[in-house]
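Only one chain comes next, encoded as structure tokens, the form predicted on its own.
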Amino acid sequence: MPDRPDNVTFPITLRYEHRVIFTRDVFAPDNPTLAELLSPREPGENVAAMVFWDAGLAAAFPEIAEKISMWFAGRSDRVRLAAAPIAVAGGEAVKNDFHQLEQVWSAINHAAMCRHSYIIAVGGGAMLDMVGFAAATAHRGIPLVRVPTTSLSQGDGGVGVKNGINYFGKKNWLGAFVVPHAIVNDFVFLHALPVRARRCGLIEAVKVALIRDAKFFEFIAQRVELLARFEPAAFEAVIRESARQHIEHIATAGDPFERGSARPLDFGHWAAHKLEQLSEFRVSHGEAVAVGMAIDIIYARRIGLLPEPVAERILDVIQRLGFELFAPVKEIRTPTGRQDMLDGLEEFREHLGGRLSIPMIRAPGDRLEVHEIDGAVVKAAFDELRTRYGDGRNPGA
């Protein structure tokens, strides 16, 4: 008999499998990848699925909706397409429009989807975030299969467990942590991207290498010229390893749902998120992360945390990949012309739960958490970026 019968406690232990599958041409008639994932919950059950796809894909893949429908038609004995594939706007704007979320909810409701059904989201990171949040909240959770189509989402944003939309003018204020049923990285999508979009996945690969794996950073540095021109073998290898590093960290670092304050995968992101907002998202996430990482690298050098030769080498690799390290800031067009991103620190603190915890590095693969940031040094780092790169020149181009 317990001493306090009014206090009953039982532990709840849940087991998740976080998986990413690499393939080519996932909707080709003879590709079985999805069919193997869309398994019935009960024996003999006919599985229902809905597909939402990023409207931006139509430029490079004009027949994608028809191709998806034909793939399901060839497997109608096992899985039923509950509605014709639905196009959804892509890009960060989709996360700023609550009406888009309501439309996805409405489509799910109209198709009578249930928790034994599957939602398949095909698109870039922002679209995956929005549809993922819709799936997470419909019926309190319909299994989601993500099919990321950008380098950024295949190597980073699309392989995580976070879903969300922007609210109150703040990035990802509304959202949920849900382990997707599976992630399918289809390399065919990568090579059809515009140059700007292809490049963005590379900066997140640099980020995860810097905070986790010095050997991976060397792999990138030794192939920087190949990566700058997107040589297929090198490009795919880096995206594949970036995805693996991200899911390994999520699965093994002990805080997949971010209950604590540390967010090591967000190295360079406190400034990046603010830059995106101030530019009204004209600056892409990858471009903002490049600037944010540069600020933190110069900050770390200025406080004696990061040796100057190491800092310069990292900045050189980022530049040679094609990133400009100040020019994106010029996209900020506020009435006052203010370009101070220090407000991002307070928003980052709030998002973490109260305690500021900024990931920094002492060397590639050697990370630590910093709980106090000197605003004057941040301003000095920002001013140095302006002085060094303010005309938009890219010395590595």
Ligand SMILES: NC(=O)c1ccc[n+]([C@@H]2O[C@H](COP(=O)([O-])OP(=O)(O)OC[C@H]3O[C@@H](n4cnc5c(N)ncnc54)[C@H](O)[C@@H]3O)[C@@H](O)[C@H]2O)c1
Contents of the next structure:
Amino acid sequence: MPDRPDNVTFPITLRYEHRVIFTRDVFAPDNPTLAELLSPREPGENVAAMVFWDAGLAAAFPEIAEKISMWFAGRSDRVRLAAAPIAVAGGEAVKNDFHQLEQVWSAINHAAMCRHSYIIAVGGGAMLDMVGFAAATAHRGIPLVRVPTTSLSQGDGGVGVKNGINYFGKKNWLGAFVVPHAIVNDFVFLHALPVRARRCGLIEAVKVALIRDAKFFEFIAQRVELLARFEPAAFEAVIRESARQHIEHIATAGDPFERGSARPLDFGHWAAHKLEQLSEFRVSHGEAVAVGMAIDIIYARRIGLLPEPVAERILDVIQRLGFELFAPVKEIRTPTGRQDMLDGLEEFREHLGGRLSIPMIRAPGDRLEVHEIDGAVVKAAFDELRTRYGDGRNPGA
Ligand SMILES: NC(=O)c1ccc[n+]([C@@H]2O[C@H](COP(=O)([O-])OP(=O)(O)OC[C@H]3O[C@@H](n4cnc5c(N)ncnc54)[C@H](O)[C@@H]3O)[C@@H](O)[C@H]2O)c1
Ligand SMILES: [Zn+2]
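Having seen the form predicted on its own, could you give me the form predicted in complex with the named molecule?
Then the entire complex follows, led off by the chain already shown.
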């Protein structure tokens, strides 16, 4: 009973399972993974589903739409496709085009989907974000199964609880926090990725290892040569563990919907986001994160947080995985490149809503949040990066 008649308050407690299931060849006729997930809300109901797939998959998997249809046809007693699988453009552009979102809404409406049906999105992080937002808003939320198909989305971006599109020229301005019904990581998709894109998932694995788990960092460090050439067993083990660590962090660290200021999973990301933007997205997210983490690691060493041999070892691992630590900065074509990049810190503060909170490490697995950053040291870290890893030709840097 509330004590005051003018204030009626009851708690609402919701429980979610945040899960990722690992499989191979999810639409092979005998693969039961999805069938086990698409359970009817009422016993005996035939479950309706729609599949949106990333058009970027067509080159490596030209038969994908037929394969998806066949998979459903083999289970028509329990699940049915409410419409033929729909191709959606992949890549960041899909998050900038409101019309594409409207098309997904329109298809959902046309197929008469309801909250007892499922939307399955198969693709890279960008289209998962857009289709996820469409699913979250249609009928106030249709359950979503995500099937990420890039290494970055399987190990990080696709296994979270956020969706969104870019609006007013700002990244992820429209979006929602929604725990997906499930995530299915199918490693077969990864082997079709171009080398640069395949490498990107590895940097988020290094990131999550550095902020959470020294053993995982050692695991990566000891396999760096194998990982640099994507030896399948080592590569899959690292993407799998990265996904597991991200899921565990989101579910157990106490702030799944990011109400607080700390963003531990954004280690190295303040500079990375700015670099991506200033390069007009010629630098991919993963490549930018490698540079951003290098800046933060050098910064942490310079302020005496991170012992020099540890900092050097981390930089060495990142480089030996194949990441460039300065070359991406040269993609910034503005005359004041360095200063613009350092302004990213201010934007990060605004994004958090006031108090600056930057994740830093004292050692792999030993994280802390810092609330003040010394601009002069950041500049020195940036200059060190250029001296050590660049040739100094970038006019703005
Ligand atoms: N929601 C979140 O929590 C979260 C977190 C991190 C990043 N993200 C978002 O993820 C997006 C980046 O995702 P991404 O790195 O997966 O890249 P992406 O989605 O931009 O895809 C890159 C390209 O790869 C293609 N592609 C996808 N799978 C393929 C495959 N198996 N083989 C060949 N080509 C394939 C796509 O068509 C696209 O052209 C960004 O928009 C970022 O904001 C979201
Ligand atoms: Zn990231």
